[in-house]
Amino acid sequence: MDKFKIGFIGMGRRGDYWLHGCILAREDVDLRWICDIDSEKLEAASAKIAAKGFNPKATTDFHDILKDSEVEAVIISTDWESHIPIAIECMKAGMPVGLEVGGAYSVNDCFRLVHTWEETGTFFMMLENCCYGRTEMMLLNMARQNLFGDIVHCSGGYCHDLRNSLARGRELKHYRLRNYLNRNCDTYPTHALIPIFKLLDINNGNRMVSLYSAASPAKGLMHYSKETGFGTEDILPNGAMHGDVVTTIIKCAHGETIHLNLETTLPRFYSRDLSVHGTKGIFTENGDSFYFDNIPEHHKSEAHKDFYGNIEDFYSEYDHPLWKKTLKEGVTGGHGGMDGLVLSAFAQSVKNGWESPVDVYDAASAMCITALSDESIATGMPVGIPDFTNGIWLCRKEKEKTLYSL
């Protein structure tokens, strides 16, 4: 078996999850290097990996990986601040990049990422696992068959109670805490946004043109810290800046709207809050429900007399071919199999010279929402969204058709 030889940069919580929830469980991946600037994290990761029978080289300097001619690609799972700088250096060295998700700190950084890819041609993919969620891929399959008609609005979000890990940020050495103490914006837009890109052909015949963001007061983390005693040294003196609920409304070139919601510091269940609104029908994740014009009675769910909660009925008919294949062969990787599928897409694209399923234009367009929402919240004004493709979006529509034929 010709294994995919990779180096892994960033051994924090997400990096640990990647390795033990996906990479080390696969026979087609050869982990050659691990890297972290924190030597304690690196040693702990090395010990855990060795206990599973693997022995990659370890370094605190990712440049060591770039010097290894046998490494085929790197995965970057560091703090958000270093995502783009490391990705740029890797591309300049000719090393294919798989970049973990997160927002950008400036629009300029996003342009630097795009220009580096355009200058080097080095393979780049944002590892947005939610593009490969079973529901997201079924919705894409249905949209391609025109079941929703003209899609006029989509919503999505990252709604996840992170209070415990945020409050213990110093103990866990978690970069999220310093962002919540000092920033007020949508720090994590890509899980919702990039699957919506595929539904609305963003950067492939359509684009986002402007946004307006607003944030609620930041009270949830302070309340949690007082109640539990966690994070008192960091959170209680000055409180957090990051609003408990951050709302963003985006306008697209063809008039469609996108609603993004970030809610991570209040008690709640997990949701990506996905919905699709079209001229022929609607889907809403909160309720797992479809409704269409002239929907047959047999699509009513068993649990309800109406059509609420009827998603399972649609899986049987509209599951994406990739998920049909995955369910037949066996689901692997964390987050319900999404991690395994995005890793496979990355490996196959690099090895076969395919175009990136989530390319640098998608990454820059999604990551810039963090910086632009920061500006909009601070000024109370809408802001324009740059065209990172420099007009190429007008003639790229056919490319998107092949993104999931992996």
The other form holds:
Number of protein chains: 2
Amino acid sequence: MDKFKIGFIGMGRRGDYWLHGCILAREDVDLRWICDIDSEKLEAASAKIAAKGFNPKATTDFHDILKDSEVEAVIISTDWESHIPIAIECMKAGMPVGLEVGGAYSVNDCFRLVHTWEETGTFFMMLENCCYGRTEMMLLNMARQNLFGDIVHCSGGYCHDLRNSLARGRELKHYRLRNYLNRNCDTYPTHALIPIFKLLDINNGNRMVSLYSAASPAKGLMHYSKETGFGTEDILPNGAMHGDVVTTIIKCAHGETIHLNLETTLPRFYSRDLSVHGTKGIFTENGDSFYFDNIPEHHKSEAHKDFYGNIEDFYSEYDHPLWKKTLKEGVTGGHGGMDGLVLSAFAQSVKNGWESPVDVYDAASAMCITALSDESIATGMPVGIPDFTNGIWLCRKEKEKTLYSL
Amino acid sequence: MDKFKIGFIGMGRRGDYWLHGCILAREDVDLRWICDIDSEKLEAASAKIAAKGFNPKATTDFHDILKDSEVEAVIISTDWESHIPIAIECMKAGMPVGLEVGGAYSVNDCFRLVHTWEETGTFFMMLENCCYGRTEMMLLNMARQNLFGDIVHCSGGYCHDLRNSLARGRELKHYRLRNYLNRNCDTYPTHALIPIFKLLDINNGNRMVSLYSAASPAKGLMHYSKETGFGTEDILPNGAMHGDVVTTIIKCAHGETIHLNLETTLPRFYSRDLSVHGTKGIFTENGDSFYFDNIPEHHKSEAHKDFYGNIEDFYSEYDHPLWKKTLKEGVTGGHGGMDGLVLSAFAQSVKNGWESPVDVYDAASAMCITALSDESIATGMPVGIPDFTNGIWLCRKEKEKTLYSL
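Having gone through the form predicted alone, I am curious about the other one (the form predicted together with another copy of the chain); can you provide its structure?
Every component of the complex follows; first up is the chain already shown.
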């Protein structure tokens, strides 16, 4: 395969990690452009990249990339506010899009994203790296083998102590801080939710129909700022708006429930808090435990622990084929290999003209949760979740698509 | 202390476990009466008790116990439907009540319970044994030392695979089955919730203000019945109504949120799924992990694991004094010692005229969650939670009361 020639938009911390944790190490990717509206960030990024022997063109205007007919795709890794507007302009220009994760500010913006894709047909993929997590993929692999039986409930979340980067948001020019100072909602739903989409066939024979969100008090950042002296000019005057723990319950068309959790401003260990609950077995990430009803025939002579135990007991048999291959060939790319895998899926899909593994409907469905949780918390009421497919979810029942092509 | 002379009402499985797992082994308790409306159960219970050398009087009418002036208190361990009516009659007769846990069928019934207590002044305690769990008590002990900082969120649940006893409900004459066949709500909220009341000062300076509940499909019992052949005459014809996973979000007066979970009809390991989330630290039961921000001064020279690690690392320093004493003297009574401790608290409170450790307001507040989650699931809407104290929660700010007297 020819090198995948890309432009990269957004040179913040995530952009830096993308390039130096994954992209620049790849033989099969050719970084043609970098872009950031902040010329200081752009210059620093150029210098750091040049020191590794690469010399992509640099611009503060992403439209310059769209005019370069050799570029095959862009990755958008900007602030959340500009995700959808830039993605729309790229699609209109016929430029394939890989969009970093984040939430939306309005349901309308999600519809604009969907309609632009439907009108242009330009390739679009949300780069949800957690779809490629080893645990997430093993769970999907096991679900496809019907080990959980009928899955009736899933939970997941983003539990990550971000207080330091939030309190240093001014210094880091981080978009997250302004969101936390002014909004109260699940600002970051996709990491847990899109892998759950795959488990529950959302937009492929199932869909989400409503949600209810509640936010705890927002005390964590204030406490942290007082204790550490970070962010005192931004956080101490009025505190933050973003609840320390934001809980969302989603109902699906076939009755399944999803419990979504966001906890980013308290001291804690990292967790995506995944759980899967089915008629034949369950998995809970906290505790790393599987529990199954029956030991299948071919396991009868083996250790019982294989069907009742920690995640380590299950990898050897149930790792997804893509992860078995990855482990054999060597894990590459940041975030434990997820970045490398999502980038490969993006490149292969664009090059081969495949369906998007995480398409515009998945992206809109996940991103809208932010705007809808905002509304639910503000009103104290449950809200409906739009059908961004306009009924296409009833027709699409293929379970795998090209999500995990080898 | 003289022996605590009691009558015991309800000789089902819980009653049997109470007597043979705890009460009959106690030197300080004198079982004067047993009662069950089912004469077969009563006879079987009498025979089993007689075989151990005890000979309480037996009756199918609990009013007989109320006429016995030597009896100091009754324990009500009947079906959920009769909990409140029997408790009310006992209080009216001036007979101190220890009420087993369960949910209510209407908010009105909870108010009747409260008003009866207010009018009669008869001692009332809900025998919530989980308030006396080692983990729950250690968490409370740590919270009282402000180790978690401001607690903004708690979660808890009752995650227990009850499929076998449910599917054998007809044979066991178990009240749970008829509830699961006809109701869809959190039928069993108290085990997690009342210990959380203590952490969040509910009815003592704080209160719950609203809830929203959602239920997953009810597929677990049907699947189990098909697989095992148990309960085919009750479950297979129409399935069950009770969602396999019932999720409830509760909002409190000071903004704290509680995530409550009930999961009893899927294959799984037991868990009360407790978690505590504060500005200085968190605990999650699944994973058994504590995580704290700062290592206090007196720990600086010791292992860091004491402030970041599994529950075992914390017992030695943070066990509640009552549990330290209990472990020294030997754990007695069922459910890992909780039954013995809750019985002691009940006996001491009645004998000494102390305030009830788990009073009628706690009981009503917890039991009403069942009726309100029923309403929320049926309507798809959040519902308000009544203030059963009529404002007294604003005045009661003592944090310990006699809950854990030594």
